[in-house]
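Below, in structure tokens: the form predicted on its own, a single chain.
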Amino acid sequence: MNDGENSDPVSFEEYSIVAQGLQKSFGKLKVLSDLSVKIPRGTTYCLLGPNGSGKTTFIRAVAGLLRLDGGDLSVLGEPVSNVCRVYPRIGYMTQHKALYPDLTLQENMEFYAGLYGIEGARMSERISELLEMVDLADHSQRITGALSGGMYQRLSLACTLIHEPDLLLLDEPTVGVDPILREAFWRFFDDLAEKGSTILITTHLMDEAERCKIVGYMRAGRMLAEGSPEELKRLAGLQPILKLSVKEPEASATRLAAGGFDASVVEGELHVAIEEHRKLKEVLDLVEPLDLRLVEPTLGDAFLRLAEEVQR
């Protein structure tokens, strides 16, 4: 877990992004407030938080697109002031439209390939591979401005990946993308991470956040909680709930409470909080259910619980 303070010595070979005490305001609005985070190389890292929490501002700072008011930020081992030295190793997919609407899909891909010095057979091979990956191979000669929102998003991702970046910055990349293609995208992201690339992603989709190795929860420009999805669930105080249908729920709840379990009756159904899955046998030794199901907490549940705790 991470409490937002990163005072230990840092190995820049180990981390793609190291931020310490970042500050950024737009006029009187403070967007980043003493933000500290370290993002390891070769991982998928998801930034969660309500709108206005500073997620996009942080990503833009990492990409070198805005000047911070204070703090230290390094990207791929370089101070962000020297980000131009590592920029060819960064891929950034913004929420805003960044493609040329009057060009075809093929021409947009060729333009982005040219920016990174990719030419000839390698360019053709890379474009074909990526258009196939985003399921746009049959549309390469279509005008980009005529694409649907989902198709445009898919092309944007393909252009972002053209130069095989070491650090991929994705600001809500799957908006408008159907579930089948989202699954294909995530398989691709996981493969990139396994090969050593770092993926920093923002999303409002909890099932996507669940797939990331590390999740950081931001609010009001600060990192409030960080860890694996399971660690965040524990931090929020969430546990799996065993829901049982029994003949005498009140008597069963009393028996389980005497055995040290957190048991309650909800609308005639017996609910038992399970700290560890091995405790299931102990519960079943004390009661004889007619039916049962185990409900695991979700990252969405943790997100709501953490937000409620901050507002208190």
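The term rigid core refers to the maximal set of C-alpha atoms that superpose within 1.5 Å between the two forms. Since the model is a prediction, treat every value here as computed from it, not as a measurement. Positions refer to the first chain, counted from 1. Compared with the form predicted in complex with its partner chain:
Between the two rigid parts, the smaller one rotates 14° against the larger between the two forms, as C-alpha superposition shows.
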The other form holds:
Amino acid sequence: MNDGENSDPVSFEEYSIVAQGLQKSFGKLKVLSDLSVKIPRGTTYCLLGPNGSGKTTFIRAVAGLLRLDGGDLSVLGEPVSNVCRVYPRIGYMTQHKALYPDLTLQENMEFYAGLYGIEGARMSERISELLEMVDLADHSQRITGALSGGMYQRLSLACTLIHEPDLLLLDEPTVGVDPILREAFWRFFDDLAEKGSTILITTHLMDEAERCKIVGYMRAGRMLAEGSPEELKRLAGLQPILKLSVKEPEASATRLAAGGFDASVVEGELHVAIEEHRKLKEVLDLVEPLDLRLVEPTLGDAFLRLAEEVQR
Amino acid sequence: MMDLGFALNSKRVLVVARRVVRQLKRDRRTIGLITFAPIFLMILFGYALSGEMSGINLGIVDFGGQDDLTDHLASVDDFDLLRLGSESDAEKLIVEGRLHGAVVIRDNEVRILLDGSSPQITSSIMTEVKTGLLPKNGLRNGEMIGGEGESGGAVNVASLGHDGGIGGVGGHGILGSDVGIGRNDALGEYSAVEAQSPEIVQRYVYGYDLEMMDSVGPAVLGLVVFFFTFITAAISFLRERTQGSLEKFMVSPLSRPEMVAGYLLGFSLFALLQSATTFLVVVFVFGVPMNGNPITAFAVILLLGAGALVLGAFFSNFAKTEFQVVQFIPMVILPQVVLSGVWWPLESIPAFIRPISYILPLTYSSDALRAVMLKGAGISDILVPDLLFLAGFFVIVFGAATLMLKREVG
Ligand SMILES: Nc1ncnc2c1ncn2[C@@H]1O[C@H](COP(=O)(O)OP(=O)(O)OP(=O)(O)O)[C@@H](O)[C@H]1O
Ligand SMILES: [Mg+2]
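Having looked at the form predicted on its own, could you now put up the form predicted in complex with its partner chain?
Following is the full complex, with the preceding chain placed first.
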């Protein structure tokens, strides 16, 4: 049923997750308020947002672990009330590690493989493949409880991938994982997405978000902004900044402002916003820089700006 | 997501069972607890319940005239005798808690002073005094003394009753001065009789003189398995929830009944191991008879253990930490220890509490195990009500536990 090879991409729906007006409160605390999200198949979708903004809650709703107060939600074409029918195609990595500390790595993998009916030679093959991927092959006979934090996280990811799921729900999968492996993970995720898997991932790391096709920025249970990283930066009104060292910054700033540029002096440095790259030359005609660098806005800047706007 | 009605996928059940066994196998401490703690407990119970008492401090105020009695009391190993000069000395020592009782011996009267706080000690002293007063060729121990003969010395018993006000105010000790020390009628008067009374013959229907351990042993077998299974299961299920694995495999093809069934299968191995060790101690160390088929006894124990497991799974939902699981012991285990006829018969439990006894699984397992071990009962003899109740208990709690697992996640 979930053999990766013969899954026909056309037969799947266009969207893996469609959420419309989700509502959820815990007591008086409104955790999801009118949240609508559509996640196309074969996409890496990143949920960003401050602690407590409802990211985990949304993922749990998708996994069918929450009783929603309102809204429509369908997962892999099934209404969420029937989501258990598509459980064999979902891989869910919780924010907890969900491993048995008293089993060996191999035994943990075997357990999760068994739940999905993977056994025999296929199981051994799959397990060694995944342990290789998360760079734990040498540790397969160790007791899981004795692993380091990052290793734990890697094993948890390997267990989640055991059945080649079509939809991956990954709640902060790279916490505590070192940069080299993180890079490897992301290449792996890109690979999976290319093959048609949908990946819903949460993270607090902007460089990871930047790698996703779509980024959704949540705050207080709402979707504040959504789009590709580039779209979001534009949405936040962020422009590349040209940072210049000049002899007389104040005078230069006045001159640039007169020429219609957004220029300011920050700690003795002249900052000029560049709407379009071809405007660079005009700026350089007006000043004589000793040194200069062009700083592209980051997604982090975009969210800081968006958050400020919401506050106002 | 209602999957209670799903057929169980036996492969997944086995996957869970294998994991449970692997986990327990690696946990040496728990294995040790499961196998050796029952042995240790049984040995403790066995000796504590052997019914023999020793170290009873008895005062004697001897004004002469009852040599048989004094000789007899001196010959009782259980008594540490202290000779005293006057009855008031004896009273004082009893009040101070240094004596359990005293016997004041006069030519025409034997007065017994008791602190009355332990029925066993009281009865032990009374029995020995009566025995000592009997003519040498009189009744044998254990037979009843009856009749209201006039001859012999009057035995007056004074109980320094413990109704004397524990927590009584006003600086006087536990035994207030107004408590009837020396009130001769405190327990009524006993009169020793001569040996003309009709002889009483006892006959045990199962042809066996049951000691305390014989009756308690089979029931304790159930208690031990129930206790350890309940606690281990409650903690295991709690861990599934706190470490996030429950949530993770809720989002997998594994259904809740399959998960619980896997646990049942895995745990039953250990319950068998445990009941086997306990069983061997009960039968071979304490000589409790095994008149029935051991397989029948194991079947009862497994059924009880299954009930304990699902009960543990059910209660795990009400605990947030392992410490809170421990708090279930006084709530769940203790009432069963006291009310289910393990130590004393149900008939001795006040009628208004007895309905509770009748909903406790240990009541039925104790009954069934006694029937199998002592009377050689077969499955059909204990089917109603014992096995039926245990099976019903298991099914209902299984359902409740499965539903609760779901609720907790939502
Ligand atoms: N079962 C629950 N009962 C009560 N409150 C809950 C429950 N689950 C979540 N919450 C609350 O809902 C809010 C959102 O929590 P959620 O876990 O979705 O945040 P998050 O965005 O994942 O945060 P983080 O970045 O820290 O992981 C928080 O205030 C949290 O305390
Ligand atoms: Mg979270």
